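The form predicted on its own is given below as one chain in structure tokens.
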Amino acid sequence: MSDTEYPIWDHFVRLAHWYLPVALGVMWWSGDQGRMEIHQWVGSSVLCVVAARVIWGFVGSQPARLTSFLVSPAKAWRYLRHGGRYAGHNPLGGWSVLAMWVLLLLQGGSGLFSRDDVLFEGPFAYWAGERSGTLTEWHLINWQLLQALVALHLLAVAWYQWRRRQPLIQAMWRGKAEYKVAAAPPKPMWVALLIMVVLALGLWGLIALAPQAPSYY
């Protein structure tokens, strides 16, 4: 048995993790400023990155897999009562990660079908038909939920980082820190990037095939 310590978070996990807050900031700014072309491109990139990260949760490095950090509600409750240290996500953190993925996928997906009849019409809005209005409303509601979850995530990180003295930020930046290490080498990053490229090409193909709303001018 090797005593070599490997990164708990591989390169793709870290790249995806740090890209998302930047992308969310750009989407917030572009939506507020009416820069909808930028908003759509960045939103589509978030959709591909998160979808790739979900797939990586099944085929990627062992610590990045869902089976490594998703536990039963009973175990999560036990952790809430008694605490503990984990190399990867703790039980509550694992469920919060899953919730973040769900909201991000819903945000990106609903944006593709939404329209505001003034500045923006998503590439799949014509496919959605009358349901486009409902999806637009959900896009706005989901954004509020996403902001609340991001704020909760930041508070939790601050608590564990500075109150509980757990090196969450260092591990997510460098891959490993103190006890946050893995026993097995990570999967190569090119595999994850290939998954993301395939997803991006698939989304681009669907957008290219999507019918446009008829013009009345």
Ligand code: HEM
Given for the second form:
Amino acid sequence: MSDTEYPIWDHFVRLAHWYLPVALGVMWWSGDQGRMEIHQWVGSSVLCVVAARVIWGFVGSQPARLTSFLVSPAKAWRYLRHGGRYAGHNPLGGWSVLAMWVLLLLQGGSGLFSRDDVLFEGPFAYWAGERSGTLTEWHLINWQLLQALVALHLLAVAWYQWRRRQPLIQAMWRGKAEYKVAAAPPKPMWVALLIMVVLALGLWGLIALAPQAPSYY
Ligand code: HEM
Ligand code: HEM
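For the form predicted together with the named molecule instead of the form predicted on its own, what are the coordinates?
Below is the entire complex, every chain and molecule, led by the chain shown above.
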């Protein structure tokens, strides 16, 4: 590996990625235990991190962009039959990344409109009125789908890592490994962090503006 080879996964991609297992663990625990204050804050942060990562998929470092890893279904099928080595996400991985992003956004988004019918309402639950019940059901169903996809993700990563001997985890941890390198330098991380802060402020503003149930106390 020469010094002119750059990381395939920039700092933001890696930070955003490793935040997910930690945060989803907290979400599982807090949802189960009814620790809704924590659930709301960490859930909102997941929403901002994933939304910023999706925007990074358009304006970020080259390997992080959707155009670098989303290929036609025909190519994905060819990959499934013939395999191959990729510096970034492989064709199947690319589609599963997109699916995980969609489910994560739906999970966080529906959560904001959910209520637990006892003590807690998401910040947009009153706004959603009658529909809040349906969105809460979605929140719970989507969680099952998300768990299934994460399980598939872990199995797929393990398969490539240990059966196919591809250094996926090293690259996602350290930025680059063996052939998993980029030809161009990454975009600066502060741009991604700025995007995330703007999204967080936007969400905070919406929460502040959302109509809330009148207090009886
Ligand atoms: C439990 C929650 C997890 C979620 C929701 C998740 C989600 C994701 C997503 C969205 C990506 C795409 C990264 C990007 O381009 O920004 C990704 C990639 C990756 N994840 Fe995870 N991940 C999780 C846990 C893990 C764990 C525990 C490991 C390690 C054992 C892992 C290993 C990887 C690797 C190696 C890649 C890169 C795959 C490739 O080279 O194509 N993930 N993951
Ligand atoms: C990606 C982020 C999120 C994940 C992974 C997640 C996960 C979960 C899980 C696993 C449960 C079910 C707990 C159980 O019954 O055992 C749950 C319930 C709930 N979540 Fe989330 N959640 C997320 C975001 C949010 C957000 C941002 C809010 C808004 C405040 C929220 C509000 C709720 C509510 C109100 C319930 C209770 C529903 C009920 O028990 O009827 N969630 N969530």
